[in-house]
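Take a look at this single chain, the form predicted on its own, given in structure tokens.
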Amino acid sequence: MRIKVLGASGSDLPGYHLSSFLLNNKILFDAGGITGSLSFRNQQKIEHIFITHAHLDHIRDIPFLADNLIVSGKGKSIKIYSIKEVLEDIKKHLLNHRLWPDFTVIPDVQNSILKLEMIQEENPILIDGYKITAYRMNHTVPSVGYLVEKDGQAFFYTGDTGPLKNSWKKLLDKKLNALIIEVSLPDKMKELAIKTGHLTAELLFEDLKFFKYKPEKIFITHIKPFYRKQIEKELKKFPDYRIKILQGVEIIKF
């Protein structure tokens, strides 16, 4: 596997991307930072979008692709998928003719630029060999993560997230390869977190007791720039961990 990071970060400021993370050059998770980040030849090779929840720093570029596809003649359509709540999220608040045209009905039904997928929760999809199964996550609106597998490697993304205890539980027996998670806020807004639906460092490790298997290694994205020196030395208090703070231009491989 080869996951592209186009975007890693909490906040838009310069040198800074919203989350997206790109799968062999195909299959895209979170849209928050495409079009800043990929060349409009590599936008052209999407064909699946996987998104956690419908939060403008997950979303904000869907738009964007869709227009930089349709002005191109190329007459290509990109599947984007999520769970019931979300897809409903996206096409009222964001494809309704009002903020954005909605490219899905553009230029016909049949032939859109953008067509929605729902999928269900722990039912799992198969795209191009791997096998995408979404499982709620605990922010603040509805929200999934992702487990991804193939040919016996797996990693799982989680987008924005609280403690998930629950959750967890349900993956007992999987060994991630590398599992891709948030720690938004350092530990002195632990409350803030919470209430939010993120996680701090000490979050982070309460939930990490809950893994049978450790994780080979830990990404962490979404950090807000303002603490990211905060964070990184709370992050050290847990050396049994392969961790590593995403910047957003990395490739991760495994």
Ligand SMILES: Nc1ncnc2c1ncn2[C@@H]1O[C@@H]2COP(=O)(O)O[C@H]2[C@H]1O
The other form holds:
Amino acid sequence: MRIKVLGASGSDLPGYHLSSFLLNNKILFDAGGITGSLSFRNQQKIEHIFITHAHLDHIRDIPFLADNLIVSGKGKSIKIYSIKEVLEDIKKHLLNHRLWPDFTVIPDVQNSILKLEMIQEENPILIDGYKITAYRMNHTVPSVGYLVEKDGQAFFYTGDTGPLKNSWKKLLDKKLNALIIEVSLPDKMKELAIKTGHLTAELLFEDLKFFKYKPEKIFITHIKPFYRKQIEKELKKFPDYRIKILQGVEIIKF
Ligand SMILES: Nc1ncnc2c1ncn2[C@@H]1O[C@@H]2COP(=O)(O)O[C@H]2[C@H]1O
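Structure of the form predicted together with the ligand (previous: the form predicted on its own):
What follows is the entire complex, opening with the chain shown before.
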């Protein structure tokens, strides 16, 4: 599979972009950093957006993408998928005609630029041959990660999560070609990580012990850039895993 990483940073700073992962040009996971990373031509190719949770750093560019599409007259509908609580937060707090126009009813309900599609946890949906399943994560707000499977290949994207230990549920038995997982903070900030629903390197590897199969590749995302060097050092303590720290806008294949 091929993913264009549009953003993989845990903080917004010059040269960094917030979480957004584009699969096969059409299916986006999280929408923190679309419009500053992707050409307008390629923004028009997005058809589906899966949101892990409604924190701003994962949804911020939905409004700007919708605006680009409608004002350019290139408008077509984009479907935004997540669990009920996440979609409710987006509708109530973001696309509410106050913070931003509600593009789920503009230009009208039938032809709206954005369509909200509720999905159920652990109930897969099929898009272009990709089977996509949401699993509950451990964050401070309702949050899911997504398992994506096609032609015997599989990856899992966590969004934000604290430790899950053995509640990774059915994922513990999966053979993953790639795990895109967050490590936001260094080990010395373990307490804050747990309080705010995040991982450190040590917490990540404690959780990985519960997996039946080692993921073939582990891509680390959502690092808070102030701690990047420290986290890089801490991840080196686990040489048994093939780990790549995501840099920003790049293509990953597995
Ligand atoms: N109690 C806290 N102390 C310090 N930072 C916090 C606290 N709660 C939330 N945050 C920060 O707010 C951010 C919200 O988005 P994140 O979960 O990515 O990361 C969170 C932390 O960086």
